[in-house]
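This document opens with one chain alone, in structure tokens, the form predicted on its own.
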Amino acid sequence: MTIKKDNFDADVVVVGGGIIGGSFACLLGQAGLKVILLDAGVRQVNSLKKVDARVFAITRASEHILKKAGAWRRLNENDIACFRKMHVWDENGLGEINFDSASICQPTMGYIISHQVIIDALQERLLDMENVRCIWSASAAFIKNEKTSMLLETEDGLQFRSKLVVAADGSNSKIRSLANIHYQKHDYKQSALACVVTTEYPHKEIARQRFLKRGPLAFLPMIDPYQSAIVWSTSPNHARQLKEIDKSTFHFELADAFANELGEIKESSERIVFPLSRAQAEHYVQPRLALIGDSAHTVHPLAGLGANLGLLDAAALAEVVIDSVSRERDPGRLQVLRRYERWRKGENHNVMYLMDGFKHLFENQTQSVQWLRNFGLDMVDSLPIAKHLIMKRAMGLNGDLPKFANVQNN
């Protein structure tokens, strides 16, 4: 399934080697289609030398996208940790709330996989495809749209021509400046801390999360049952303070933020910190250019779903562009990819904003408020119906679904 044109150097140029672009690439490449892949960083294959503290909660329908890109079998089992439960508290109240995949009959809510182990297996599946050209240390510097055809030429002079060039450079994104899309930014005044630990209790592969003042603190269950990814956010200097403490003051002041709900914290990786904020384009498309994962928009990583909607952007888009040339028509036209836009960019503003809420609600100080917050998670705790409908979203086993990501389609 190729573009029956001899003067295009590939169908699909995607620029961004990540996770995101690296899924989209894969699944256009086992269509059949003549993709390039640009990215600005070196490749890095199986470079695991110390522990990442960079760790994704995927999703059902992520694990989907990433089975149909051929990667996941490419994923060793001791990297891939499963969260079976969840659990949700409020630091001001009693409220709290439980969450169970075997409540609606399934095997787990969800995986916890370090970021370069899901690149490694995206690189290995790339690597064996003829028809997906990988090149690294290759940034964009020119886009031009010619009607007929993009012409993208790096900084280093190469020059490719194709149907469509689609972004996956991250929420910095250099086509998308280059496409002069606006990126409206809200920026929450907030930094995550990440790292792995080592605590005194197993985690018994139950994914928690504990909103305190400032912020959400989140421990991941990893592969190992005593560690776990953590994810704290916080307010910037706070987060700074965590980063720059010794080991053993920053262990004990972990262990009391979560309310040393597993024992102390007996050894820790090293600590990175990052900003938060959100972000939306304001067009996905253009004609021959379209934006997907974080050069598109970014969330609060309060629920673990930034690589997850990325990850749908690229299976509603891989969709698109196979359909229309599986029809004969051409991937890159407006009319085409609006399509696309229409599916995603909606979807998406409403979990922006719906995060925007819970962050918004949990830091409310007032009394009034915390009370009905805590009355509000013991009451969703007591409905299991609500609490069902809830899961299945979260986890993208409904909804308006990719077919790469529907669970049910085999």
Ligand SMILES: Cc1cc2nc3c(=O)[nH]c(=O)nc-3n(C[C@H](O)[C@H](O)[C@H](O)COP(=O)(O)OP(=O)(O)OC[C@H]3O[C@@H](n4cnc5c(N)ncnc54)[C@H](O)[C@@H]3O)c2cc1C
Contents of the next structure:
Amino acid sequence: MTIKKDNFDADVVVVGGGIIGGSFACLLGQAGLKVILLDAGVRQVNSLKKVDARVFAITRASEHILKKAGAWRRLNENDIACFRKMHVWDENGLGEINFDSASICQPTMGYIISHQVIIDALQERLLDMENVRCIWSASAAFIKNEKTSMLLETEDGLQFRSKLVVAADGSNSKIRSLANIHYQKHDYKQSALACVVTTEYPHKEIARQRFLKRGPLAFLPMIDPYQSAIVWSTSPNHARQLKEIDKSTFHFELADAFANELGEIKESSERIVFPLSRAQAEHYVQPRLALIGDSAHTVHPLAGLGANLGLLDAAALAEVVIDSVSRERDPGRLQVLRRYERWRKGENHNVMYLMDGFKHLFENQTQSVQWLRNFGLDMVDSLPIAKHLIMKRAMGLNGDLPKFANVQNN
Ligand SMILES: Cc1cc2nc3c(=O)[nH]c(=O)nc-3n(C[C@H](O)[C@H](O)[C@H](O)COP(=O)(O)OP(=O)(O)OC[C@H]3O[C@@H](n4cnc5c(N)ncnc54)[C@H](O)[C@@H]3O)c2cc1C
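Switch from the form predicted on its own to the form predicted in complex with this ligand and print that structure.
What follows is the entire complex, opening with the chain shown before.
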């Protein structure tokens, strides 16, 4: 079915200008599609004047997507920290595993970049594109499938007609609930505390994660050799206590929980706490509607994969939509959108349950399981082929990647 070029305000309306919606809109904009991006928040220009506790561990595949979106070159070199090695170990036992990007001839395993720095780069890129219109302080409130188009209305009564609406409005997605798509959520009964700390010893560009009884504690290296972003997953009560205690007690507890791996904690930023859950939407698509990023799924942050999975959704859907428009086909048709759903839903599901498996394995305090996991860590550590496969997969260097994510595809 071909589609007439009249009566549309845009080819695609994207709801949500976070890292996922922003990247998706950039990819479509670069391909010449007419896009409207709506975000409920206020646009903040160069907002990073203070330390941002929320950071992303960006894989090589995500780096490539941000390059293709035209946002990577807008990042300042001083805002991109590399991690070249990774060290993971268990509180109970001597088992450990070490990864090194040099062992697979790669310059880095990935990057640590603050959330706001990426948002600023994406917004700068979006404002440069004449075919993309960004509207801030605009909350999507109503959608109606009118067969040949989708009507979207904001709380302020603005109306837009497009061939496709893409929901990138986060885990509490309004669009998902307006479309009556069930979101199956599992509460981990855990929270994550995040902040940026200054340590006594340098991090040497190594990402470190120690599995504790109540959850993993990660130190992610920042550009300053003595600064790391921490993500401490623990019980909600413990996270609340850690947020409320005074700085020096917090510094002591954190260094102790991390077995003083980087020495004393000298300074720390504001502490923020997030509740943790895993969730997956029953459907990612309906006629003229698709969900991407956290609106479609959330995972445990223990492998820092949430935004990376969302970026792969954005890249896969962009490829499918651009391909359909280039053949003068209607990108809002269910058959077209199902290609995206088939591609991403199973993959996200597998990662979600893999994270669940790790979480339960490391929280189990039974002695036989403790022995088994320490043995397993050492075993994988001593098998270079298995280790290289795990590394390549985690870095986004292999798998069924969209072309915008494929590092070989320049
Ligand atoms: C503690 C913690 C640590 C994490 N660490 C990592 C990590 O290291 N690496 C990683 O990859 N991921 C990490 N994640 C996950 C990551 O933060 C999310 O996966 C990612 O931010 C999702 O992006 P998004 O654009 O889908 O949603 P969001 O970032 O939630 O953006 C949604 C956007 O939609 C807008 N919006 C909402 N409702 C409406 C509406 N009705 N109308 C218009 N606009 C609307 C909002 O204003 C917002 O801008 C972490 C998460 C947690 C909790």
